[in-house]
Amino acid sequence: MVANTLKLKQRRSRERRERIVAAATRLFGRRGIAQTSLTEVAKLAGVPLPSLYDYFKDKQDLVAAVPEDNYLALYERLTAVANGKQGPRQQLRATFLANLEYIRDNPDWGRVFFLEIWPSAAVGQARIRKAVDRYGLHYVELIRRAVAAGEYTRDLDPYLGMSLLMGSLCHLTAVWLLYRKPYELVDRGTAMFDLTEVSFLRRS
């Protein structure tokens, strides 16, 4: 009975924290980080303001939690997608497109990260940088495996390949958001990946 009560409290605590981060993602994305107060976040999340401080010590702490939590959700999606693919090339493509699908399905997150956090000094925060680095290194590892398998040219620098892919993803997303979704993001991303990957391929 005590164990069940503890589990229930832990679940409610986790759900409350998730509501707070979801509310912050929505408000930061639609209004901007500087223009959003913690009072507004607490109200949208449906929690008393003092309860918000049980989870986050200040606004900066909450800002860092937004990319952390969204990248964790993205990793879960990437794992599910990659498990159904054979070979590093297919996994790399699936990873790239799954990220765009996540942004398309969560445009508030896209606005927070690509229009608020990425262009600002906030991306230099250790927690945010760690989440970004982990994602980037996943690309590096898949590119290395594709090179080792003979699918990509041996002189391809995995870090340069990662930069090309992540740079194109950032650009596509920023334009998509700034110009109010002028194209289907995943379709454009598919064409971009295929065009970029041509330069990776092993030449016979």
Given for the second form:
There are 2 protein chains.
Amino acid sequence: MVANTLKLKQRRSRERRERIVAAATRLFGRRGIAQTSLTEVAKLAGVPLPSLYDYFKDKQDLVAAVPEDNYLALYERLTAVANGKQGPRQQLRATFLANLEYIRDNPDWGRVFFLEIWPSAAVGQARIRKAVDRYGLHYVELIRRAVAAGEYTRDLDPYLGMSLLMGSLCHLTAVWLLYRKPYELVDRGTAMFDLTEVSFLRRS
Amino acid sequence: MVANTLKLKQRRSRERRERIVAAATRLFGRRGIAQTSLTEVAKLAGVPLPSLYDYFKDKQDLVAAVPEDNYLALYERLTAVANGKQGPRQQLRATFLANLEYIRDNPDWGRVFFLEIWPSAAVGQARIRKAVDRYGLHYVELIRRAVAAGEYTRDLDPYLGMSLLMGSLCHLTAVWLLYRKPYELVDRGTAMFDLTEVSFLRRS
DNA sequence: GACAATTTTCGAAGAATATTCGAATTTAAT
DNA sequence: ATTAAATTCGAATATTCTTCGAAAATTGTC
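Can I get the form predicted in complex with the DNA as well, since the one above is the form predicted on its own?
The next block holds the full complex; its first chain is the one shown before.
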């Protein structure tokens, strides 16, 4: 247990940091980043305002911490799900749907990531971009394998396929979040994946 | 000529407003909204800071004006292009590509709209949402007609089809803008449209 | 063309928010 | 027990957004 071997002081400090990120996720996710002041974040986290700066360089840095703190859990879930399936095609499908499930279960995080971070200038920062790239490359790799296995047509450009899937994912999520969840995200995502995949398949 | 019949004072006022929006489009588009201060906008527009408030309620209001000032030109272009084609399928394709051309030719606007406005909380404002909805419905309508004409399969849900196209469009544009235009937008958009459309077609 | 009414402009001040500084406190190490 | 190190946070500063109202410019009227 890492947490237990940490010195008392360090552990407390870490818990504090986590409380701040949790508060930020919630507030940024509900009201948007621009509409949330650090004063509010500090209040919800139960720490004095200047203490935020003991953990984060500035507001932007706190914003970046929100998705970062979720990547680990997300990737674990995605790989766990994918490993349970056989064949790249099934793995791709399972990954896509697990991704939507994660968003459904963590809408605040989803909103910060898909609506505020990923599209915004934040991606210009190397730190965030790296994570986003990794995210996309995971899909590229699965598509590539499905092509190699002969499940998808040889004509398929894996990057184009990835753009299609990521684009659908983002758009679906954005509409779901912005229009107050007018449909069941995973169900609709399933329909969308199956529709998209038609164009990936080998012409018989 | 509306502009010429306007009283001198009103005309100057309108030109001023246009200069402000132009400055805002440029700065918001290059640095992002959060990283751009109104002081900078005012300076680039050549007006004193408080004068911004003679035209816009607050910063958010100025942000909203950026896409609004472009809709007219965009819609004109889209409908002109679509009307030159026959059959809903060709019209849809032409619309999609003309849309990409407009983005390519107005990247600052594209960035403000696709990266800052559309995904952000701003869509929560009725005024902006209305415009966005209209945008999407245009695609829905064209798809619907293509289905009715028997060009697309009857199984196709027009809304799902729209999500797919809009998702692709957004993602393609976002990557193009954020990764410093690594490909020719319209060419890649063409490949993407054709790939997506495979899943719309009637199974023979 | 002079005068009043109206609209437009913008300097000065205020409010909200982000950020820094460093001294006080707490914990860890010797 | 004493020193060193890390952590916390009150007080002060900097930046940015926003308001107010008086000055200036324009328009309408006689």
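Residue numbers count along the first chain shown, from 1. Superpose the two forms; the largest set of C-alphas matching within 1.5 Å is the rigid core. This one's a predicted model, so the numbers in the text were calculated from it and none came from an experiment.
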{"query": "Same rigid block between the two forms (K181, V147)", "finding": "yes"}
{"query": "Two-part rigid motion between the two forms - turning angle of the smaller part, in °", "finding": "15"}
{"query": "Once the two forms are fitted on their core, CA shift of A42 between the two forms in Å", "finding": "4.0"}
{"query": "Core superposition result - C-alpha of R16, shift between the two forms, Å", "finding": "4.3"}
